[in-house]
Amino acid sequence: MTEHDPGGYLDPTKPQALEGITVVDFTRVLAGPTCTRMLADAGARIIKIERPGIGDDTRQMGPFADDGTSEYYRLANVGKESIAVDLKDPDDMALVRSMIKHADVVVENFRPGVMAGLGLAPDDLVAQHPRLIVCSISGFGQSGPMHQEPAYDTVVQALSGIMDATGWPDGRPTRVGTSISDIAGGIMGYCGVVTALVARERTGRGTTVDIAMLDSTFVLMQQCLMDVLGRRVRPTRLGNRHPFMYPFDTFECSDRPIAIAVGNDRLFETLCNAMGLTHLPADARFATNVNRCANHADLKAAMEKVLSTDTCETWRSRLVDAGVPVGMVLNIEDTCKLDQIAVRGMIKNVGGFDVTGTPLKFGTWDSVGATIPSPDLDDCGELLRREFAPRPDA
């Protein structure tokens, strides 16, 4: 541990949690590559299968760095090895099958049925290699009436309810400001693979893992689902306000908004004392959380009358000192400059480019994550062909 790394998380001499695990990666764009990027950060070897001459679609997607390479591709593919293969060529397919034979995990995010059409159906692969884990990530999963429909993040956001839940009450449904459905699918894929690896250690058995972006986004909708499944009420957009707690919202200061989150009566009294609003906890409209939610507009007006007398930073400092959960509303460029992000290693330089670090922090294992740059197309092709060349006697 050091002054700059008090948790001891950024020690590159620590062993990696998934060291020795080999993954054959058929993924492209974002959902699948997010899963395999997380596996790479945990120490797994990722062999990325790409199309000759083209590679992953995101190699042609911006934004582009000064050297012409795609930042989209870079962030999702740090720590991987690339090989370009023609999946319709018998020799290349023999090589791929040899890789799979020696692998622990296969991850793919083709539309359901594509792997079977290539002769690589997930169930068949597990039957042939009983310790193998095959993770399939798709828009709607491998079953159900929609499973063959094409899907990108925005389509899934629209269907999942998250788009309708995002925005202001008098506005229109709004896409979340990142590809949340892709990323959720990738994270769930990682969870599924790691769970299957633990189960394999206990049982010796591999498995298929079926991840749907729609399922993954649907389960993020916990608070709206409380209304629908429990209260049988149709939820509506609330802007930045929490549906069941108040004050839990953004509020205007003299220069910019601030986020304040108060989840119980004790914190509400603490907030009021820090703001000089000591009379509010005794006001029947605000005495309990239920009452504060019912009268949120009146409470917000009373708070903003005081907050508007000073700057966001002044109020942030004052409320943090009082123990109130609070934060300035930042542009991501400003978030990147936070000392908290630096100390936690959430931005790292790999191959001369800044990329994201891993959010998984282990006490025993390496938490720096992958330090190999995202690969040029077919950068390891020759080496991989030699390593996994099919052998008649194997």
Contents of the next structure:
Protein chains: 2
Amino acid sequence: MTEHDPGGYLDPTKPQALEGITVVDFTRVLAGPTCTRMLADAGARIIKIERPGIGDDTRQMGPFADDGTSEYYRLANVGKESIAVDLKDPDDMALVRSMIKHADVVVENFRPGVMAGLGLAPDDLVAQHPRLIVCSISGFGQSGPMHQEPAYDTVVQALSGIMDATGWPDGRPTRVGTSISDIAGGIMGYCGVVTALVARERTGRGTTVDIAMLDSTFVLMQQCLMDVLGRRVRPTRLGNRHPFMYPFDTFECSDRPIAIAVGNDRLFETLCNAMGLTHLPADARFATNVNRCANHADLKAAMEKVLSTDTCETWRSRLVDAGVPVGMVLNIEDTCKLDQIAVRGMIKNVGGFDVTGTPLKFGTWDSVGATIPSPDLDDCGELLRREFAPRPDA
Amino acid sequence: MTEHDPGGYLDPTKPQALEGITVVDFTRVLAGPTCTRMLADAGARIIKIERPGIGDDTRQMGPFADDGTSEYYRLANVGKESIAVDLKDPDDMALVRSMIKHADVVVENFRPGVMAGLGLAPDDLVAQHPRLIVCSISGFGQSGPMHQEPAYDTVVQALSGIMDATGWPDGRPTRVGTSISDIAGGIMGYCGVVTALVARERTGRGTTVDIAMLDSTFVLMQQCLMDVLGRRVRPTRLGNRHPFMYPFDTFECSDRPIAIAVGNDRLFETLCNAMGLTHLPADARFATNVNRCANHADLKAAMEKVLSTDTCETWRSRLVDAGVPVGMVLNIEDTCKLDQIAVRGMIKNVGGFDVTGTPLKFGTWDSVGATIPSPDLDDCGELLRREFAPRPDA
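What I would like now is the form predicted in complex with a further copy of the same chain, since the data block earlier showed the form predicted alone; can you produce it?
Every component of the complex follows; first up is the chain already shown.
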């Protein structure tokens, strides 16, 4: 631990949590590769199966770097070994079967049924290799009336309710400004694989894992679900306001907005003192959180009257000193410049390019994550063909 | 597997993946309880430590059910045993130490330093119990210049860039309509704990785990990060439009919007044929994805001219039949009514109340998740005090 690494997380000499775990990775685009990127960051070996000539779809997708390579591919595939495999060629399929035989985990995000069509049905693979974990990530899962419908992120965002819940009371349903359903599906894929690995280490048994982007986005909706499943109330869009706490919102300062998050009476008194609004906590409209929620517009007006007298940065430092949870509303470019992001190792340079670090920080295990750049197509093909050459007796 | 359970995931007789894992749970509010709720759903035993008299803050938070209990608490704490413990009382602390001694995992989401103040510093606990996993979830992590700043969801959303990325080009930064940073922190906490369990089963070594809500939200920003880290371009708000693919957006039908997600030329041709816009793929403005992105406004106008002639439901069924990824923009109340949500077990009745199911579906392991309702305060106190009574020789 040093000044530049107060958590001791940038130490590259620690052992990796998933060392010795081998993953055969059939995934493409974003949801699946997010799962296997997390497995790579935790120390697993990832063998990425790609189509000869073309590779992962995202190799052809922008944004493109100056050298013409895809930033999309580059960010999502750090830490993986690439092999170009023709899934219609018998010899290549024998190689694939040999790799699976020696692997701990298979991950795929084809449309349901495609793996079975290749002779690699997840259930069959687990039956053949009882310790194997086969994780499938898809839009709607491997079962149910919608399971064969094609799904991409925006479609799942729309169906999950997250788009309808995001935005302003007088505005339209709004997409979350990132592919949240793809990424949630990938993260839940990681959860499923790692949970299955714990169970396998304890019992010796493998399993299929079936992750749906819709299920994964649905559980993010916790707050709206309190209304629907509990009170049977249909949630509406609230802008930046929290449904059950106030002041928990963004507020305009003289130059730009500030986020303030006050969830209890004690913090509200602290906030009012720091803002010179000492009369507010005694005002019946604002005395309790329930009353503050009911009278949120009045409270916002009273607060913005004061906040608009000074800049966001001034208010931020004043309120932080008072112990009030506040934050500036940053563009991701400015988020990337936070010292906090740097000391946590959330941006790392891999092969000359900046990519994201891992949010999983361990005392005992490596927390730097994968340091191998995203592979060129078939960069390990020759080595892998030799290593996993099918043996006649196999 | 039956008609009502085509995936076989509602079978309550399967063994649980994390059976035999015991978790001492100091968490409160949302981020921490989301982590331990996931551990409960995977089969771990969760002992929830609560303050005498008051319990978890969310017991006092709305929304409230007709019987006055908190829906917030009820949804976040399924599957846990509650014990009221006075962390300033020496006898109670001896009990806590005895529970930790017998546990596999400790999870907490106090402000950094609070556990150390209680004599339960995560590093010390792992030193005393080398197989123990101690996971801390906080706003900014246990290290770095901001680690002592208070953080709630809205503050982290603001700082992470997700708020700035969400919304309309002519509008304001917009909160994601759920507490995405709390929930992301909780899910990453689960990832950290389960990863550490795999490593422990393989090596015998425990570890601290340090999860920050900011780190966890940052990695959700993958798409904007392609621009910032790769091209060094500052991302802007795009409404419902995907940054690198088109048509990947919502479009107005005669009654309401529909989400359409077309990521490649082949699908674009399929879409155009289904809409009777057969001349579009040959139009140079729309011939490639790069061109469609550049001319998105023209393409949207051409598509909405046709889509506005019929209802969303009609277009949905027409486009689904053609194999185009489409979805209606649903309010979460309507999402809950989808057959797909039902057959996947994503809503389950526990103790008379509807709560969310688990997105982790396993062939071998239980996929129903916890079936014990959220506990009354201290509901297992007496039993737990007896089971973990400190022994003189301990």
